[in-house]
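First, one chain by itself: the form predicted alone, in structure tokens.
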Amino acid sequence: MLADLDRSTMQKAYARWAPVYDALCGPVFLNARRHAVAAARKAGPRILEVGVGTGLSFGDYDERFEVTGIDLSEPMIARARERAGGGRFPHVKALEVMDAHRLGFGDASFDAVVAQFVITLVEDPERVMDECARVLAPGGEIILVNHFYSERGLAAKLEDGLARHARPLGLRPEFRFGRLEAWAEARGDIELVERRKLPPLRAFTLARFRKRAS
């Protein structure tokens, strides 16, 4: 298992991705993104999107929601602001360049925190999850959609082989979901309420962690 990714690698990678992200990644992530947004819509109206990217999910929400988006990449946020320009998505309330390790929001500010294809790419995944839990209201949910390590078989061997070469591209195929399960168990106030592979190819997983109300 390789070490966690560093901030500068991610900033460089996603500065390169920003101009082509919508065309290349939009169709690939479309189904998984919509599953994540559907879960967030059930959790409550105040939504924080961590790693909002270019704002591909804006159109999946409506006026019943208040969406705040953050991203470490300035070029990505610039593209998101262009997408939201002209009042096209009035439910998008704020878009900020921000490090998910140090969220600039008060405790219990959101009903759902959505992180799409993010948690495997940060310097300290457990620290980011702690921050997501801090800004989450009791009863709210952290909603992740991501590819996680296959653990066994040919897919796992392929992911192991690609791991080191994928890093400069801002990818991490060998991240084990068990780290997030261990994080939730250690905290005690967070429970894993859903984990499922998404169709059609089952390459991505949706995971929902709920903050206990008490």
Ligand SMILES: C[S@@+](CC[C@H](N)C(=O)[O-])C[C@H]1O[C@@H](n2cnc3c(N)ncnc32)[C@H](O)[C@@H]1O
Contents of the next structure:
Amino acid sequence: MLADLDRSTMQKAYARWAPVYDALCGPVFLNARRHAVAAARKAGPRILEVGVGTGLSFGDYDERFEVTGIDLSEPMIARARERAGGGRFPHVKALEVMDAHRLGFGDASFDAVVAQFVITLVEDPERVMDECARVLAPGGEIILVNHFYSERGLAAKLEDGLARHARPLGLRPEFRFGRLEAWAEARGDIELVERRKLPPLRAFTLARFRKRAS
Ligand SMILES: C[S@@+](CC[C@H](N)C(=O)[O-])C[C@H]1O[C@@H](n2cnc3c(N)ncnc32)[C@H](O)[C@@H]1O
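The structure above corresponds to the form predicted alone; please give the structure of the form predicted in complex with this ligand next.
Let's see the whole complex now, leading with the same chain.
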């Protein structure tokens, strides 16, 4: 059986990614990231970025927002702190090393929880979604952008085959969106309000889950 992702694999993977992350992933994820922030700005002003990485989104928010970022990886957060250094982004209020499975915030602390390219690689995605929902105020939104893998056909078979090789890179290429739909359905207080493939290549999906107001 294929070993699943865990905390230590992730920390090792992102210690390797940190020095090259902006150069390799910055341009690839730029458009999707902007769509996520546009959605978060509508839900704001108190934003939590889970798996904030090196803070590539900071410039897309402004002083009307209060952005908190957390990440499991110390080297990634160190880069985010460097980016925010010198008061360049006064709306970035806090950057903490923290595991998304155990968020150190009170219930209903944020209006939007953003997770960009994170949910498919955490050890227990449903638990992370539960934590995101817990810290979200009623009426607030969890906003995800990600590549979600094919549900069926040859592409699905290929992605399943790649899983073994992708683990050391901290990837889980067999993750399907249906898993998140099942999570929302099981909870009852969360609804999927938007799911759309993003231009230009439709490789990434934006998904918005809203916490019911009552
Ligand atoms: C692909 S990067 C995305 C970074 C950033 N969101 C972006 O779009 O550039 C995934 C990030 O999730 C973080 N991560 C993985 N597992 C995590 C966890 N359990 N708790 C918090 N962050 C986690 C990684 O350390 C990494 O920085």
